[in-house]
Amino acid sequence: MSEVGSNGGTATQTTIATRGGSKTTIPEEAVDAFDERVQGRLLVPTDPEFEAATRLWNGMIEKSPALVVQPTGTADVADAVNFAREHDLELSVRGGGHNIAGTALADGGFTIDMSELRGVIVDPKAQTVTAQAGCLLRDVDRETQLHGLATPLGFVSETGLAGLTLGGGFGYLTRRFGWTVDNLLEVEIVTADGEVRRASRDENEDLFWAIRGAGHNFGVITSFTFRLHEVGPMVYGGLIAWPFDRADEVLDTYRELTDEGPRELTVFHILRRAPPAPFVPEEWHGKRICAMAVCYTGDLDDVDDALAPIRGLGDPVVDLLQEQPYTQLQSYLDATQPKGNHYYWKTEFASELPDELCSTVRELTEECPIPGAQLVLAHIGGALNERDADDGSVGNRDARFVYGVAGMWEPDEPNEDDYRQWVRDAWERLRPFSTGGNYVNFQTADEGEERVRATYGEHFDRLQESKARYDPENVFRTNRNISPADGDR
């Protein structure tokens, strides 16, 4: 391993993981002129900053590169991105590294970790966003509220924007104003030639396209410009609960919401074990629950006629459904996904919510040995079933629910062997109700072409074609990799 230091240092020379998954030593001189080249730090293992700089969201994943770059702009970018090709360097790029595949990291490689452009613009009165690469989701929410605005993001604080964005992206506004990438409006990116294009529907309109749902394969982005839309700063919404025992009826209520409901109210159903949380009553601790995370962005007057259904039902264990901003919803599951945990999920997409697929979830919530698990039915469905098929490579404009089994536990879980094995089998008999589609941002490091082909679907071969014209040495191959059209690279 090398001897490199952060801007000025020296080095001997530098063992690394080329793109063919073999090592080769750069020469002492050539890292130098890197790192005077660029304004941001490069780091390798030694460093005190290196730590913070890979550590990433996923405990189960163990990667280390064997050099980081900082980026502190465009320029930094384009000088990683011909370092990385000139000496075929296995690539990676780090967002918010909240991935739950671990793609923000080149195991040995080489890693542009963009967590030092954080920069956010909003224009009030064309209602636009511009936000640097670098951004969790917190950071836009929070600069876009101060004038009452939003654009459909996650519903985890903590997750990077770019990831997010580029898998296509949904979240609590998705209902109202369709996938994360139905509001993208331009790109800056740095190609795989190190190139600095704009992407639009008005310009490389054919790159632009790819990038809206697969974009971790052509190149880093180094800015987002959305279209924001009036949401808050006031909202209703928090977490609500009953006991498992009343399991049918909740499901029996939430598919009448999520046919009926207003596209302003969203709603998310979480069967699973109570937390040890403060907001928990003593005595329902690990006992099994059916939770609502409920956000509703409409007229706050008619409140009560939107969430009539989910208080018919009575008698929660828990009810922290209130008036609160926005910005605080957005964050508040961040608490049920820490950092450092392992986390392994299986997930599909279905178009409804058939009896025997709540059965199967319930079936599943009863058997299941994790206690952090969670059993999840996501409702998306509404603006993005609006768009043509294939406005945007993320496709699966078929989808109205996000569905599947989240795993969740203790780094030194003596049984996570186990737990694996059996978030597999549960999802065996889940996923015979999916639309054949899946979210790639939710996908694991064990999933491989088949699942990123059910992905996109028809939509696939000319992301090969695309993949061939903009990166045809599939520089960008560390994620849910799209090989040029003419074959593996």
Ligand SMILES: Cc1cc2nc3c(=O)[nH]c(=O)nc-3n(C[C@H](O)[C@H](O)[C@H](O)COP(=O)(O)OP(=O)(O)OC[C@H]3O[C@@H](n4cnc5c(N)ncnc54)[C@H](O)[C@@H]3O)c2cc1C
Contents of the next structure:
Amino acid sequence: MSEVGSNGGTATQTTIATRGGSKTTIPEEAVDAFDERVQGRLLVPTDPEFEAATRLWNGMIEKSPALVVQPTGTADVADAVNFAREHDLELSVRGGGHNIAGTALADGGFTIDMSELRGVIVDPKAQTVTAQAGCLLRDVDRETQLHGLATPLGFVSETGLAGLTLGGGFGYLTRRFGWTVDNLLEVEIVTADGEVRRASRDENEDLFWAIRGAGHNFGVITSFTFRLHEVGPMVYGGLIAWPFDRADEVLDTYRELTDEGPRELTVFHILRRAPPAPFVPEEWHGKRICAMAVCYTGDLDDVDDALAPIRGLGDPVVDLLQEQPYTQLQSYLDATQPKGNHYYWKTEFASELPDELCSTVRELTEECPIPGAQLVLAHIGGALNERDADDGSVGNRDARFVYGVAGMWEPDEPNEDDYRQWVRDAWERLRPFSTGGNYVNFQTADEGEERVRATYGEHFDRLQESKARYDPENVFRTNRNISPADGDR
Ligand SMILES: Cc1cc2nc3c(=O)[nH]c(=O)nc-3n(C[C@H](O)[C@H](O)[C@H](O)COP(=O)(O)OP(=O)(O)OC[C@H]3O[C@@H](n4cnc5c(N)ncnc54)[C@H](O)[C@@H]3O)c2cc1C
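For comparison with the form predicted on its own, provide the form predicted in complex with the ligand.
Starting with the chain above, the whole complex follows.
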């Protein structure tokens, strides 16, 4: 750690934000004692590693904490939680830093950055994996695929495992195996009182229920154990796209696929302008297209049958569908979402794709002024719909699609305000088709408590009760927050 005081305090103290929104100063001895106790690094803004530890994926959000600790184990995490609570600090927890609302950091506060904790242990016989909470998705897929195993994770490999899992989690395997949290067997967690607990279906069951969907609110998870399934290592998929003037036909085929296709087939439908990527013929750069991101994880002998409706459309302008390793498909879309660009999304869950939703999506694509924006329909229906409504706080078991509008532009974009407004207006036209639920992990910083309530629906009150039990002072509040029942807001 550099000399304390460089973050705005005097030479002998650290000035830092408190939970009440004011500032406090921590004496040098207290910070030094904490620094000596933990094995991991303690960083202040003048340290060379500070910038990397506090850069977020969404470049629209810039926050600078006053202190960052990088634990090397659970004991460091417990010390950090106790330090934050004892000094009443505004605390945040950083996983992969991918959250669009930038909830990994609290401005002027204290951040527990989990990035040093990236161990993964696979038990191929038991078909389980235990992963530390600083893992990115690719860390987990890489190890499990050594054994031809996988658990449902998202489709951009740089995303953090912790943030994704704690809000529910979905990806190409969700149709077969449910939400990511449907595959969660156990966690280790440091709760607000500094205690290290385990939670599973047999131990601290109420905590385990709350963590499976609203997990950012209940402590610092240090490790996750998931059930694994046989997947790959070779699967079939990639991107395929047609001219936008065929949108009606492509959308009809998409609906047919999502009604009748096998669970081993997952297709995300994307309407956008073609990026100037080497795999897109030059004459299509910047032109509107209808694309499908495809993943087929079934028996490769049956792939032609599964993909027949897609192939039947004929004459694509891009066709990158091929047999490839599952890990490659899991990172296929990484380059389309570069770190540091500005991102602004609005999404909902839908249970059907009525004509009117399809025509609205098509019209919005025609009208969209943002060159890098996309209108997305992601198929998730299947296993998640078959579980009990209260199997975990994640709920939303009527959702068969995640859909919405995803705006992206470069940091120096002069039309940023207009673009954001356009996304909000587009969302107003998309909202009528929602189940009423939405995905907590896709909420932007300007979405308030009513959206968090909508995410959890009938589970919200029970979550507030759990919050009152495990975090009555709302120590974990830099997130899509659930305030404790009758407690500190
Ligand atoms: C390009 C991109 C693609 C995406 N694709 C998908 C997808 O396919 N499927 C999907 O489900 N989601 C997807 N997401 C959304 C993703 O789930 C969220 O952005 C998620 O918050 C990312 O987790 P993270 O650890 O990187 O986030 P961070 O920003 O580090 O953290 C997010 C929240 O989790 C909390 N948190 C992090 N670690 C812990 C911990 N150990 N204990 C307690 N709380 C913790 C943080 O405090 C914060 O509130 C995508 C996001 C991006 C940016």
